[in-house]
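Only one chain is given next, in structure tokens, and it is the form predicted on its own.
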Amino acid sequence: MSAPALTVTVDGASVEVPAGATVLDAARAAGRWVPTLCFDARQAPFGACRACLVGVEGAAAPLPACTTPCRDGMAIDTEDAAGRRVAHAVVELVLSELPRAPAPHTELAQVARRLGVGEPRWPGETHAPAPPDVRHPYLAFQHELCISCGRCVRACDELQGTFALTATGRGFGANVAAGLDAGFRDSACVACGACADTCPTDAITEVSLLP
């Protein structure tokens, strides 16, 4: 027997989600927006990015949306100004992270237009531009636009099972490699574009898409 649903209210309209839905779940079945960076609906929620955070009532701060499972009765502010200044500051953050802004058709992009995030206000150290790793026939790495979202990552491990791609370093340096770093050709990839498919600033893509 299948659990009973859930009903909660979210920006003040009441809406039914499934047992086991999350507020990202709820909110999107509201038709409302909430910025994510990290979040793929294809994969397990990850939660690092905490651009997603929304206000639940009875909740001492925001709370991350992919993350946070839904209650019975649970109030959703989409729209509550602590969180959106989080979500802003993290765009803000990642942009300021980058040698150059990412491609308008980027979801990275998306975001930052629907945030209102511009200039980065903190200039400082950026990832170093380097020519784009090519040595896979299809896909290419651009490095410096990685942003350590670890969606490529899971793509590969969840989506596939390839488990070719690997998370490195820490802090600034954190990126994201092949096999032992030898690049996508040498590597366990089977070029199924699951990679590029999720990235969402173009840090890896078609070869055939470079500019």
Second form
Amino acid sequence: MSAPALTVTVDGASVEVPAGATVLDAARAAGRWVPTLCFDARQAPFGACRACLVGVEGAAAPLPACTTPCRDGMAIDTEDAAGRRVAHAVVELVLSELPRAPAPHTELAQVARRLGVGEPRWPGETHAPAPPDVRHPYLAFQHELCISCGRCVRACDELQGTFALTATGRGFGANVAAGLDAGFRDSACVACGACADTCPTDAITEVSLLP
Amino acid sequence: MTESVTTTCGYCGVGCRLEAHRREDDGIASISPALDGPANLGHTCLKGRFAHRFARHRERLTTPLIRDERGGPARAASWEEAIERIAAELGRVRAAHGPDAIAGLASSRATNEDCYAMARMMRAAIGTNNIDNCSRVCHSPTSFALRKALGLSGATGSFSDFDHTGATLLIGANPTEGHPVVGARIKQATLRGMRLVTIDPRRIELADYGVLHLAPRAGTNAAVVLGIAHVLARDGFVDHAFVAARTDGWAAFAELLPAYAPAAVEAISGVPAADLERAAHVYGEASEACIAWGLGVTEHKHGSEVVQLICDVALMTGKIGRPGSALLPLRGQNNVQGSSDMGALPDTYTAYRSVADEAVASSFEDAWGVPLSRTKGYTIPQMFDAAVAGELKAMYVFGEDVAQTDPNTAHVVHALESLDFLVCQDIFETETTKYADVILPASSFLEKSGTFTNAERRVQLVAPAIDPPGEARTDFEIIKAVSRALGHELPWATPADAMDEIAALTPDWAGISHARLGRRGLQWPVAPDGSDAPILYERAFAREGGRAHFAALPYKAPGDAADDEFPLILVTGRRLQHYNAGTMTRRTGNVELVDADVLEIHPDDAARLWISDGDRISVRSRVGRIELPAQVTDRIEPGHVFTTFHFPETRTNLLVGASADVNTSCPEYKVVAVDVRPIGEQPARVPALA
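Given the form predicted on its own above, I would also like to look at the protein as it appears in the form predicted together with its partner chain.
Every component of the complex follows; first up is the chain already shown.
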């Protein structure tokens, strides 16, 4: 029933993946790390952040691992120099928009550490610092930490199916809102917590886990 | 955060795998979904994820309590004194009135091992089959009907069937509130194109995602299911090859169907004939289709018959035993499947084998080393009747608040007051513990090890993330201690040892051990080599001859009906934010989201009765009366009202009478005729002129 498996090479090692697998799937199957920010295995690949660029033999430029399907015989270089340079810049730019560093346990902080991104080189405008929104008994917004990756919005849509969250604003005002920015409590939110679970910066987190 | 433990959620029957993160200073810091949980696939709801603070609530029972006189104040006591008192009182009752004057309730909230221990204690230490569990009042009709029609008491497939089926009939269930993670899964399936038909007197959230919503009058499910079968038969959807090869009883069932033409069913149920035809076609035209149901099917006078008719529909179309074609009862509590599987029932040992079966009974006698009764014990409602009649003298209630959740509350309280001796084993004081002579402080699901079995028959490990508070103990330790004091040693050091005994004595569980369950659990039956059964009946049914059985059961009227004095029909159910009696969720932040029961009433009925949204109103049935606020909404059909039973201030079950399923005595919670009016308005002595 299942389609025939594909064989690809990841950093020189051969790995077998099912048809339909992405380059990211293949890299993970081979035990190789690829930086990601907007990716969550529970959601359809989004391809927005460009942190997961990898080298593919024969491609003119690095390709996003999360949205590129594997072809049989594909040779993948997860540490492609150009790809890594972009990933480093993406993460540094993202960090430069935040008025404070994300907590060390967050996915963004972990990716930055692993890529060796230090203090961003571009000081200047950031998201406006704001106190956390704690109008809901469990779910809190820290809007200043939102990087507009869209994971919370997609978790609400694709995992829960409540469609309570939406992307709002532009530029440094880009953020996420529950309902018409009514806060979780007065939106359609059912408090499943899928948004907090996927958020890579704690822009959405639990009230009891706020710093 | 220091440590994390992977465990299984203790709320509903979905069986979400959770990561519980322990705080350094004791207590749970947070809970997140396990990404590899087979039932939840990295998702949870607000109960499993957030509603954990009850575990360290100041009202937790942390020491045994004893009442020196019935109705008197409770005082703290040592474990030794409490257990001595239990052994002495139960011993006295047994000596004076025989073992059948004592009854026990195991808990569908507790683990398989706890329930097995409780059943063994009642049977071997006390010597009675008076053991039951709260599945009696929810899905016992499902269990009965599935065994009768197909052979085994469990879903025929898995939740994953929703992911690759063409159509689903969802009857009498509101999964986005009662089983939120499965509700989300069904919703996602509809967004991908699965055709959903919802059948419920309330316009549930999923109705907005389906292709069709049928709103039958409460209590007329049988007519609707027979009407669907009529159209399937009439329009050529019968899989005659399947029927001939794998079933018996088709002819008698087919003979019944001419009487259920859509127009006739419309007259009974109020469902438009055209909708009934469409519903049958949605199901019949899909090459794979599922039927899922909940307590809106079972908690009726003829609930067990409706489940048999649901089986008939799957059998006549051959939509069973394949990926995407399954019968999926949405079991209520976390271990409502397992507590019954474990033989915490008055008529069966593990895996539904009769207490009267000589070979089975003697296998347990050999293992336990005591003679065992061959006589069926009392069901829960029979226990209360027997207590009021003076035949039952003592009860041991473990993890159930019968005085809030069981029907006919006044009768239940009368029964509890009539007992000579009542033991309650729970994590909080409840309505029921008010009548207890001894109260034992037990442990929540976050504090124990063992297994729960979810609605897919999946046995999954439960692991302690924190310790029981104060002197509270795990249920497993408590039952062992009481059984020892009663003279029967339960010879297990850990719940894993108990599971080994269960596996040794239960062929369908032969391959189960804690070591083997791992992170994903196993779906029974599990062969000795450890291979499990995500799909049942692929080749044969588990009945004699391997054939399924069609039940030829006509529609029968429900036990209660609206009349001049009680013109509306009350249906009860649950809300997303709370869980049953609310013992746990009322002690969490969930009360900030929902802090009271309300009565849903249709705008037409509300206008006629001069009721506005938020008004405090009186609801009176034939057996009781309550007061609560009204919520005017067109989610409920005219002629019906809906409420929940989460708050003891409301005591909704004062309204529910003694009517129950004819085969399993599951109470008819879903059809109660009531009179609704603003507070302060007296019922008119003379009916108003029309």
